[in-house]
Every structure is written in C-alpha cells, then in structure tokens.
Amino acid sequence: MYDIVSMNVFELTRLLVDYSQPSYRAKQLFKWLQSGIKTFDEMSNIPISLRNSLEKDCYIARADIFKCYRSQIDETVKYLFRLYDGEFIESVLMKYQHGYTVCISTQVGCNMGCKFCASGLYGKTRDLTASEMLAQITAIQADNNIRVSNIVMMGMGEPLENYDNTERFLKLVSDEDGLNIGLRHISLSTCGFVSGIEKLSLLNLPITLSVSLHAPFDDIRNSIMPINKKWNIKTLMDACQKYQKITTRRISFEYALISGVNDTRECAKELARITKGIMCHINLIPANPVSENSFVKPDKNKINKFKDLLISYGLTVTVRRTLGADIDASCGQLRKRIRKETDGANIQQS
C-alpha cells in the first residue's frame, strides 16, 4: 500500500492519473493529508468513489497517543506514541514565550550507542517514515488545540542515518500548503554523522544544524560516543566548516556536561580551539541521569565555571534550561521505562 502522507503534490498528481482524476485534486488531497486527518472519510470535498479507492490502495500513517505525561513544574508534555506495528516512540511539547516547540523522533530507538543517552539502550528497531514524523506533530497539535511553530529533531534516533526520510520530512513540513513551518524554525540534531552532514549541506536549507559534540578530545569522545571511532573530531569539524561555508548558517554545538569526564579547564580550552573559525553557539546541557551508567551532572558552580571559561575564550554560550524533569522528558527515558514494565507482555491497544 502507498504511504500517501509521505507524498508531495507532484507524486499525488501522478497517483491520481491511475484513478482518472483531474490534477487539481492533488493539492486538495495534500492539504487534507498534511492536516493530520486519520481517515479518508474526513476529506469532505473529495468524491466518495475516490476516497474509497484510496482507502483500498493507500494508508494514512498515524501516531496514536499511548501515554501522556504533563509536567507539574512547567507546561512541558511528554508523549509516548504507539505506531501501526506496535512500536513506541517519544515526542515532547515545550512552551516558550515565542510559541510551541515539538521535539520529534526520527527512528524507533537508536544505533549510535551514546553512553549518556537512554534512546539507544535497546538499539534501533527501524527508521520512521516522513509521514510518521509528521504524525507526531499533528497529533500533538490536535491534542492541545494549538499550532506548533518550531520543531527540534532531537528525539529518539539519528536523523541523518535516516537521511532520505528526514529530507522528505523537511520539505513536506515546510510546504506552504501543508503545516507551513518555516525551515528557519527547525533544528536538526546529529551525533556527528559526517556523510549525512555532507549530503545535507548540498541542499543548502536554512535549518539550524545542532551537532552533539560532548567532548573536545578524541579519547573522551570515543569512550562516550562510538561514532567518533568512525568520524573523529577533526573529520567532524572539517565537515562542519564546509557545511557553514555553503549554508552560511550558525551551527549549534551541543555539549552534555558530565562531572569528571568533560568539564575540566583543559576541555574548555580545547573546545575553544577546535571550534575556532566556525560561527557557532555552544549549548551546555547538564547530563541527565541514566540508571545504566554512573554519569553525574556537575553542580551548578562547576557548570557556571565551565561556561565562564568558554566565554573568556570568546565563545557564545548558554546553559540549556531543564524542562519536564518530573516526567522523564529527556529522549528515550519514557520508552525505556515502558519497555521494562511490559517486557515479555503483549500490550493491548488502550
């Protein structure tokens, strides 16, 4: 069956030829499909005969809310979605002064194996389609009766390992006849998937590239991020420089501070050295506790000291505000908990 929500207007136009339908129906279909409908019956201005034919040959990807947790600390909402095959993914809704931001997943699980992240504890099951990425956004909008203005692709998975679906999602979500979320309002996070960064640079999209760096020395990064053994820091930094030369966009380097691992004066000095010549922003993230490792986030004084060191070296630095700490809002934590609770059990649709 056709994954019809992942189709653009041109592809829908070609599909409609099989049903002897006029080309203008393609844009009508596209608007409906991108709006988050769950059934073809909702397409009120589409002939019933066409709706019936599409229902036989196509499917509408859905992300069904399985669990929903609302923070008592802030207005963050954590979603555990169940997909058509029973797999689970996570998304987070965050409210800021400028509007609503949704953090979406791009894979079921993750193969990157970063030691400080809960997403990869069970490995990757499969990639998400562009339609399943879109479904997270439309489901959250409908559940809260809001319009999402910003997207961060920082949930479960490595977006650039799922490159083709990620590229298709970016083009669909920014289409003026779809959700029409501007590319400048989208951040894509990668752990340093260099081949994907190189391909993405050729598209020259005005998105924000966020690179999960987390260590300035290869030996430290090797120990916490296995991908560094394939593409070391120099290779990654070279790719980032080339990306910026093409796109002229500032790069955000994510840096999870782990006490006694990457929070030293030497680390701060080396971080300044390797990012020299790259227009960038350093986003310090106090490490989230994961029961499967012994990592501890530095205390507030050490975090501020590290930040001040980086600023003294001429870098632009912020410390990420923790949102939804009481609802396991960090990626992978909720799915991990559900996996443990339901290990060996057949979860029935709620």
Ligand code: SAH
Second form
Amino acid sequence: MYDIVSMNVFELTRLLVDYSQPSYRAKQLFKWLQSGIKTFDEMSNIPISLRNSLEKDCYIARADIFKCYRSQIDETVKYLFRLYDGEFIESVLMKYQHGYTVCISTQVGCNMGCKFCASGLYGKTRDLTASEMLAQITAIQADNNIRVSNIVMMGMGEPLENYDNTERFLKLVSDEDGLNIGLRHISLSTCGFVSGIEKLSLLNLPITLSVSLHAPFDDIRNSIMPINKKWNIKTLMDACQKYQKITTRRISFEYALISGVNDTRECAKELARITKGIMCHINLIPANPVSENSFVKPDKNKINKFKDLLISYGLTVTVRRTLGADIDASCGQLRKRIRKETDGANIQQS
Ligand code: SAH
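Return the form predicted together with the named molecule of this protein as a structure block, the form predicted alone having already been given.
Let's see the whole complex now, leading with the same chain.
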C-alpha cells in the first residue's frame, strides 16, 4: 500500500501513469490529499473508477483524536492522537496574537534519552511518516475549524534523526497547493543532531532552527543529554555557525533552566562565550517537572538573575511563557500518563 499523502505532485504524476490517467489529475489529487480528507470518496472531481483503484493500492494516513484536553487557563489544547498501528503521539495547539501554532511530534517516543524529558522515557518505537506529521495539523484544524499559521516541530521525537520524512514534510506543508504554511513560520527543534543540521543547511530553507543546548559545558551537557557524547558542544556550535552562514537565519538556542545543574553564573558566562559570533536568540525555559526525575526549576528570582546576566553580556533573551500548565501540555507527559493508566494494555479507540 502506498502512503499517498506523503507523495508530492511529481510522484503522484508518476503513479497516475500506472492508471493511464492524464497528468493534470496529479495536482487535483495533491490538493485533496493535503487538505485533510479521510476517504477517497470525498474527492468530488476525481472519477469514481480512479478513486476505487487508489483505494485498493493506497492508504490515507490519519491521526485520530483519542483524547483532547482544553486548558482552563489559556486556549491551549493538548491532543493525544492514535495512529493506524495503535501507537500514540501528542500535539499541542496554542493561540498567540499572531495566530494559531501547532506543536507536532516527529517520532513515536524518542531515542535521544535527555534526562529531563518525558518523551524519551521509553525510547523510540518508530519514526512518523511525513503524512502523519501533516495529519496532526489537518486534524487539529478540522477539530477547531481554524487555519494554523505556524508550526513548531518540538513535540515528541528528534526530527533530524528522522531526516528524510522531516524534509519531505517541510516541502509538503509549505507547498502552495497544500497547507501553504510559509517556511518562515516553521521552527524545527533539535537536541543537536549535527549530521542532520549539516544536511538541512544545504537545503537553505528559511525555517527557524532551534537548538536545545541546555548546558554550555561538556561535562554538564554529557550528564543530561547523551547526544553530547556523540557531538560535543564545540562540534555543535561549529555546525550552527555554518548553518547560520549558509541560511543567514537567526538561530534560537533553547536553555531549560534546572536548579543546581545549569543555572550558575559560570554557566551564563560560558553560554555567552560559546554563542559569540552566532546571530542568535536565547530562549530560557523553566524546567518542567517530570515525576521520574528529580529536576526542578530555579525560583523566579534566580531565573531573572540568569536572564539579566545574559543580557549584560549582550545576548537577546526571552523566558518562555508557560501555556497549558493545567493540562500536562509539555512534551511526552500525556503519552506517559496514558501508558501508565493502561499499563501497556491494548486500548480501544474512544
Ligand atoms: N528532539 C527535539 C525536539 C523535541 S523536545 C529537541 O530536543 O529539541 C522540545 C523541547 O522541549 C526541547 O528543547 C527539549 O529539550 C525541551 N524539554 C524536554 N523536556 C523538558 C522539561 N522537562 N522541561 C523543559 N524543557 C523540556
């Protein structure tokens, strides 16, 4: 069975040759497939015979809403989606002044093993296809009757470990015959998967690269992010510098502040030193508590001190606002809870 929603117009054109169909149908098909339809029957301007043939040979990837939690504090909505094989992924809808942003997952689980993160607790089950990344967005649009304007690839998974599907997704989602979400409105977050950063830089896309740095010294970073043992901070920063040179886009460094781990004056000073010469923005995130570890965020005073120190070194800094605090909106927390509730048992769709 072909994963037809992951196909671009060129690939659809090739597929249509097998059905002796004119090539102009490829674009018609593409528009339907990218719009979030669930069945071939909905394709009103496609001949029924072709719809039937496609149905036999292809599937339309979907993400079915299994649970949905609406925040009472803000308009954040957290989704737990169930995929065709019963796996669960999470996405979040956030409302900002400039429009709707969806945070999508790129893998089921994650292999990166960051010590503070809930997504990596059980490792990675599998990669998501480009169509499953898209399905998260189209399902959320339909559920809220809205158009999403921004995407952050900051949900579960490491997008650059799933490089080919991620690249395919970026091209599909920004296609003007598809969802047409501008690449400038897309952020891709990586734990520092250097080979992927290098590959991505060659595409020279105007997306925002977000790098989860979280520590400026190798010993600290090694202890909280295993990826640092493969690509250390120097290697990562060199890759970021090269990325910046090619794309001329400002890089965003994510820094989750963890009390007693990475919130010292020395850390602030070193963070300023290693980012020197890179046009960047530092996004401080007060660490979210995860029950399986003992990490806690510093108090407000300490966070502000760290921020002010960075500013005094000339850096541009923001502290991330917490959205959806009442609904476990952060990365991996919901899937973890569902796994616990069901204890791995097979769950029937609600
Ligand atoms: N694998 C990618 C994207 C997914 S994680 C990456 O590592 O960037 C999205 C962001 O949430 C990352 O910056 C990650 O480090 C951060 N994060 C994960 N768990 C967190 C926690 N408990 N508190 C604060 N930030 C966390």
